[in-house]
Every structure is written in structure tokens, then in C-alpha cells.
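To begin, one chain is listed below as C-alpha cells, in the form predicted on its own.
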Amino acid sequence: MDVARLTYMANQIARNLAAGGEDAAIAATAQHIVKYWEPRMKAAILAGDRSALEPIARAAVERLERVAGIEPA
């Protein structure tokens, strides 16, 4: 999986949901990833470098680690 592309996608999702407020955007971004991304995509974003993730996307990915129990690749 191309982590740079996944990072781009996560940032896009987060930007599109940001209008609802930070907490809601984090929850909605995490939910979108859980619902629509395949397991390999989720594992790759968790295992990849998070420095290019925007704050909402980064918080959503961190939430996935804690709440959804998704393991990095």
C-alpha cells in the first residue's frame, strides 16, 4: 500500500468533515476509515509515518489504534 496516497486520502476526508467541529470530525474520519477502507489500507496507515497527517486525520488514526483495535501491518 502506498502510505503517501493513504495519507492524502485521510487528510482529504478530515478536511471535508472539519466544518462539523474538531471532535466530530475526528470521530467521523475514524468511522469513515473503519467503514470504507479495506484491512490492508487500515494496517498501512497505522504502520506508516504520521508526520504528514493533518491534526484531525492524525487524531482519527490514533483513535483507530485505541478504540477499534486495528493492528498495524
Second form
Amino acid sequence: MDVARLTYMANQIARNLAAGGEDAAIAATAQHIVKYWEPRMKAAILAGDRSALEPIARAAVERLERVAGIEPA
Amino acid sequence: MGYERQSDFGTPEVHAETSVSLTIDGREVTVPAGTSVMRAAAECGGSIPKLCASDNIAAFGSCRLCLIEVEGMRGTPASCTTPAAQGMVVHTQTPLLQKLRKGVMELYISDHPLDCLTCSANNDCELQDQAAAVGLRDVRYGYAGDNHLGLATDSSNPYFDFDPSKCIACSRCVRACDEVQGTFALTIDGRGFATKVSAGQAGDDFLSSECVSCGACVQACPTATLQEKSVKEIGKPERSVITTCAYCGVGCTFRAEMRGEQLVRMVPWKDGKANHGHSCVKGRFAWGYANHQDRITSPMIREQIDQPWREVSWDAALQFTADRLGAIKARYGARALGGITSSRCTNEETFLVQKLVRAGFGSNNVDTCARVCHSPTGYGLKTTFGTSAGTQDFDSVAHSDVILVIGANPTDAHPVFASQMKRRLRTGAKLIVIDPRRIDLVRMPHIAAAHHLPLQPGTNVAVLTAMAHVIVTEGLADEAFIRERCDWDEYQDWARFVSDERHSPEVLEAVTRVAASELRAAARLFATGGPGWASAQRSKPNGAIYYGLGVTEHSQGSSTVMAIANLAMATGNVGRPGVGVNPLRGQNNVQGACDMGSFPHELSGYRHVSDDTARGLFEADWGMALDPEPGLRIPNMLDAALDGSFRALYIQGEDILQSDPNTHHVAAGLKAMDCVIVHDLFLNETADYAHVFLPGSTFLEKTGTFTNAERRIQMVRKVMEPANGFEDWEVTQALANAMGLEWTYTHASEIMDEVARLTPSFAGVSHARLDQAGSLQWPVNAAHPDGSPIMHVGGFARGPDGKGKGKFVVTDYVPTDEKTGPRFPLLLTTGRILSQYNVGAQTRRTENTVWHPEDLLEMHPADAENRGLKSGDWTRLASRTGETTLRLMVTDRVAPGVVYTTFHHPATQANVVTTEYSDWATNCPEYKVTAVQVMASNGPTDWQEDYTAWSAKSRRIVAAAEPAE
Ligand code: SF4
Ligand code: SF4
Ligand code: SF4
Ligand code: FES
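Show the other one: the form predicted together with the partner chain, since we just had the form predicted on its own.
Next comes the full complex, and the chain you just saw is listed first.
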């Protein structure tokens, strides 16, 4: 999967959830990805370059890493 | 059933608390107070002669045929205009009345041609019936004298003729156009003998007038004056079958009037609860595509997409497909396969396609065309209210006091509901329109919006937040409702957020371009009903919100839906008639496709695939384990195809190449796949990239159900045999069985039984129940055995007991990344028009093209002048993604800086221009905002020409080597 596009998507989700405050936004972004992204999308963002992720999105991806059941590609 | 007109009770049904009893010709009858004597007589089995009355228009009292005698009352009043009263004793057939009626009839007939035997309405004509009923035997005036018999017929409308020589000046057509349709296209001028009906202004014919060809006048006409051309050609129908329109989400029901297997005409069904006997031009007239010569009826395959198609037998096609799918699955795994369900197909068919993907392919890669239209509705309403559906039935609008229409164009996209809404607006409800374009509703005969907020495309959330700001800071929120029905803490967080000065209309004016004073006034009107609002019926005004794709097809589509839900809750407008949040669904079965589990993360009834209990039900019923991880959405499928991990796609009844954004990207994704299966009526644009074509059937050829925008499940009934040999669900089943699934459905009703078994909100639904009830609005279950016209009454459909609290969600305005700049200074937004339907695969193959032969680009006069352009010029429309050409129409309907077009014609390829930006939560594409430049051009672009050539090449068909079975 195109990691640049997934990064864009993750940032967009985070920006729309940001108004809820940082902690809540990180949790909500991570949860959104768990609920709506297909496994290869999750795997690709975990394995990909995270430098373009904005802070909330990056923290959400880091949180995902700790969730069982999602292995990097 | 033999052929009979639907009965006509003469005057409209009255809803009243009290009733009255009277005696008519010795029969005792009780009716709601206010009912006419004419209707009361019809309800107890009588039939008073009539010509100018019909039960969908107000009584007029002009023909004087319906006279009655009432004991203790002088004279012979007209029964259509006389209300029934307690204790009244009425006689409808007396010698005096008979004499009077004969006299009236004689006058009519003396100016009417007597060519009944060869008239197209012979035996289906009220004038004829009434002449018989009054016993007319002779006409004293002779037929010579002055008459209208020589007048010429107006055949300009492609579907019906107007033959004024047969007109009896009853004005039913005029009143139907005014009251039922609300277009006011017809006039009746002159007095006495000179009275005559005409369309539009002097010199207009039906086609050039304001007429929208809804057909209400044709249905109302008691004679052959206004009549369908098809009846003239084919003759009188011999039977009728009730079925549901396959075009839009209004879900009009029709009597399909048949001669053998030939459809003569579609007549809107008066008992249809969505349409109450009305329809638009598409459903009533535009069904000619069903037998169009372009229709493909034998299966076809090819190894590669640059080869011509080969016609083969069904067995050969299914075997070829199953082998390919099997090979791909063996080599790349189940997740390399997927499917797309169609909002045009029935619930049963959709359910089966998603079952094929989940149970047969073994992945959750199933999506539906709702992805590109209403997926944000699903997300937004599920989050706030707990369920992914509109809250009201259509009839609710009759109880609204303030109607807010945002990002929807009901008169074009949902015409029959629009007629109902217009009726309420003419009787006093206030209207607020939020739309970048001045849609027709803003100003039309007898309707004027109180406020039109012409916002900059892409700023819906900002406008709604500013409205919320006004409502909260001016103390107009309904705190009693909120405390009782919503989560108070969440409300306070939200109220704090919207009250911030940066969300005031004054600050946001810079982004929204909506004047702050107008926005404030609109917000106050919505919350309070306006200064001095008062009503005998209710203590506070009912505010209802209607929205469409102008809300969802944005990068903040889901946020906008939630902002709308917030606004409804903050003003206490949920859970009773007249209020609510109402998504106007695009296609006929968008609601149904979503309900049936077409989304990659959801099983039917909106249950997440990771929910072990819900998934367990399906696993037990289907006897296999299912993937608990969400699948790919359409745009993700295309991305995955490009890197080789997604290789096969079964597409039922959708044309993603034409309907999805960024055509180049879609084409590249499809090209990268090894097995694309298109199951459709026509070789559509997507089929250019397909390896297998499975012919589909039309809604006239199948049995099943559609679910309209009010969650109303209605039967679709087969009136003729499928030209391709099979209903669509049978084809899906045959493919499943070619893959070894051993399905054994023998009728669509068995599929619905399975849906009911596995889906709590459909628990009480079956074809037998629908036959008996006419229609049902889900949820239909133990708690709501007869369905649910209004949702969230007394509690929101959230939480374990479905009686939870409404959830306020903070929605921050995040501008789209699609921005104008020096190279692309204009914003393009898209929409559709009445006579054409979406990608136009059907309507383009009917006479409807007389109203919309091509897509036009609308531009404000100032922008046109800057570019030296005028109406009719060819222009080049370019965005960062691509470019196309189309002709210009200069109009001040659009604001400066905004251009607008429709996307009904493949040659325009409007989606070559649209971008891949999409809704943050659902990836619903942002069709409504694209930065563009427009300049003069002299013809089609290279892409359009290449495309036409490629298209011709990829549609070659070689006939079958051996005869297909
Ligand atoms: S077809 Fe409809 S819009 Fe046209 S004149 Fe008749 S009622 Fe009016
Ligand atoms: S056209 Fe038909 S409905 Fe209209 S006034 Fe004449 S007879 Fe009546
Ligand atoms: S297209 Fe829509 S409004 Fe028109 S007849 Fe069909 S369901 Fe009704
Ligand atoms: S039907 Fe009553 S006056 Fe014509």
C-alpha cells in the first residue's frame, strides 16, 4: 500500500479529532484505524516511514503497535 | 387481477379527531368531520357522478354533475364541496337529480367528438362512464354549431399528447399541476365556451413550458385530452402489478399496467406511503431503457481486456470466472478478492453479493456505491444517534414549521418528496437553504426561502458551527430536552466549544462568505420559528433538517452530518413528527444496501465484523468461520490493486469508472487486476476493463425489496421474464455454486428470511408481511411489530436497551486541502438534474435526453466576462487532476468564483477532473469541491478522444463460435 496516502489519511483523521483534546484524540485516532482499516493498511502504516505523521497521528500509530493482533507486514 | 382503475373517492382524505354519522341513500356511514358528502358516499359503496373532482386535489365544484338532495336543505348542492354533517340525510339518485345531470352531460357532449370507438381512452374514460351513469341517450343541441373539435394536438412532450379537442375544461390538470406537483405550469383561461387549458405562456407548448413532465396532469385528466403516447400505441392495459421505482431514494410505488408481458404505462399507486399517488418523469415515463437495443443478454468473457468479447454460455462464463477466482485465491490469498454491491439492486441481491464475498471469497472486501454518496451519513448518525438512518417518514414534513435544506436539491434529485415539502411551504412553513448555488426551491411559484446562505463550497462545518454558536450564546438551546434526552456533560463540552468567539458568524464570515447577519437571522429562525411564532397545535416550532450529497461528499462529510445532528439535538428537534434529521438518499436502494451489510467493516444491521456475538450468528448460520478484520473500501481496493495485492473484483450494477472520482486512478486500478467481473444491463464504462460480463436484469424482471430514504421496505415485483434469463440474485447464486458453495435459494423471499433471521432490526420482515402491510419501516421487531415511522421517540437508539442518550460530538472546521490558487482560481461543485439519473446509464437510453442532451458548466456572469466567455461556448475545465471540455451556461445561480456541472454523460467525464481527497472518516470522495480553471476551447480533449477510441475498441464483441444455450 502507498504509505504516503495512508499517512495522509491518518493525519486527516487526527486533525478532525484534535478538538477533543490531545489524549482523547490519540485514543480516538487509534481506535478509528483499528475499526476501519484493513489489515494490510494497518501493517503498512506500522512498517512505513513515520516522519510525515503529525504528532497525534504518530502517537496513535505508536499506540497501535502495542495492541495485540496487528503485526507489521 | 383484471384491469381496473384505482378507485377515486372524489375528494382528499381528511384527518380529524371527531367524526360524524349521516345517512346516504338509506345507508348509515361514519366519516371524519370535514369529509365531503361525495367521499362519504364513495366510502359506503356509492358512486355519485362527477367530472371535476378527484381525490388528490381539493374540490372545485365546477362541473355541477355531482348534485345531491339533502333533507331539510334547499336546492341541490354539489356533493364534492358539501361537508358531511351529523345526522344529515342525503339522496344521491332522484328523478330531479337525474334530469339535472343529464342536462349538464348534454352540454359537455355537444362539444365533444363522438369517436369513442377509435379513441385511445375508449373504455378507460370518465366522460364516457359518466355519460353512461346519467343515462344520456340523446343530445338536443346537435353537434353542428360552434365547437373545439378542430384544435391541433400538442405532441411536443416525448411521453404524452395534449389533444385540446377532447378537453372538457374541468381544470383537474391545472389543479394537479398546482397542488400535487407544485409546478404551476398550466393555466386555464377564458370563460364559458372560450375556456381553454394551456401550458406556459402564449406560444409555449408542453416541452418549452415550465412543465417538468411529472405526469400528474395526465393521470388527473378524465378524458383522452392528456394521455400517454404508449397507451395510444399499445392499447388499454389488461392487468396491473404493484411495484417500486428503481430510480431514486424516494421509493415511489407504481401500478405497472401491462398487456401480456408488455408494459403499457406506470401509474403511481395512491396507497404508496412514500408517494401517495404521485411520481416524477423518471419513474413514470423513463422505463424504455429496459428493452433498449444496447442491453446485453448473453454472458461474455475474454482472457485480456484488449481482446474483443466472446459470447459464451452461462455455464462456460461461470466456470471461467470460478476458475480464475479460485486460482487467484490459491496464489494470493482470500484478501486479494472483493466485490461491490449495488444500490440499484434489491436488498436480497445485495445481501447475497456480500455473502458471496464474506463466505465464498473469504474476505471482508465488500463495499458499495454508497461509499461515494452516503457513507458519512452512516458514520455520523451512528455516532450521534446510534443508528445509520434518517429519523422521520416523508409525511413528517407536513408538521414542520421551519425546514432547513442543506446541500440538497430536492426538486431535481427527490422530486416527489419535494412536491410534498413544497405543499407544506405553501401553507406557511419557513424555509432556510444552505447551498452554494441558488437551487430552484429558493424561489419558485408561491415559495420563497426566508434565508439562502450561499456558502463557499467546503465550509459546511463552519456554517453549522456558527449557527450553533448563535443558538447557544443567545440562549436559544432547548436545555430541557437536552437534559432529558442527551448526555449533559458532552453537551456542555460542545456548547463551550461552539460558544468560543472564533466560531461566531462574524469571525467565520471570512471563510464561509456568508453574511453574519443573515446567518444569525437563519439560526434564530430555526430555533424559534421567527418573531411572534405561535401555533394552536404546539408550544414550540418543529424544525426539520433535510440534507443530501452536498453535505456528505466533502472531506468533512462525516463531521457535517454530526454537526447537523448536534443542531437538531440542541434545538430539541428529535423524536416526534415534524422534526428530525433526514438524509435524502440518492439511489433507490442506498439505504437498503447499507442495511444489508455492504460495508467492509459491518455485517447487516450495522454490526461491526469484530463483534464476536454478531459474527458468531453468521458463522453458525453459514457454517464457516468469517474474517474478524475489516476489509478494503473501494478506494483502498484500487490502491491495493496498484501494488498487486488485490486482483479480483465482482461488481454488481455499478459503474465505478464513471461514478468514482479521479477516473485515471480508477482505470489504472482496474487495469492492474486479473479478474474484473461486471454484472450489469449494459456494457458500461467499467466493463471496458472487465474480463467477464454477466448480463443483469431490470427491476421489472425480478422480485425482491428496496428500502427508501425513510427506511421503508417495499416490494419489487416481477412483471415480465428476465431478458437475460435470470434475476440478478440467481446469477450471484450460480457464481457461488460454480465456486462450490452449494446454495439452494429457490425464491428471493428465502433470502429475506435469512436477513430477518440474522438481523435484529429486520426480525419481523418477510415478503408475506410486506404483501399484507404494503410497506414496513425498520426497525420491525418485537418492540416495533408494525415498524417505526419515527425513530428515537423517548430515547436514542444507543446503548444496550436502545433507549440511550444522544451524543453531542465536537466538530471542528478543518479546511479541505483542495485549495484555489492562481492556476486554479475557481471552485467546481457538482450535482444532478431532474430528468437524468446519476451516470445516466438508464435515462440516457430514454427520451429523457430531450431535456438534458449534454452536461453544461454553469458560471457566474462576472467570471464569464473576465474570461471572454458566453453561454454555448466550448470551454476547457482543468483541475490539478485532469481536464475535460464541455459547454458553458452563464447564470447568476452560482456565486462568483464557483462553477457547477452535472455528471450524467460519459463524454463529459467530469470525474476526470475531481480529486482523490475524501471524507476523513469514511473516504467518501470530495466531489463537491475541486479547484479548477476554465478557459475557451474548441473541442474535446485528447483524453476524451483517446477514451472514445479505447472504449469502442474494448467493446467489440465477436459472436459465439457455437450457439449459446
Ligand atoms: S406533467 Fe406535471 S409539471 Fe407538466 S403540466 Fe402536467 S402536472 Fe404540470
Ligand atoms: S385537459 Fe383534461 S383535465 Fe385538463 S381541463 Fe381538459 S379535460 Fe380536464
Ligand atoms: S425517480 Fe424517485 S421521485 Fe421519481 S418516480 Fe422514481 S422514486 Fe419517485
Ligand atoms: S364533481 Fe362536484 S362539481 Fe364537479
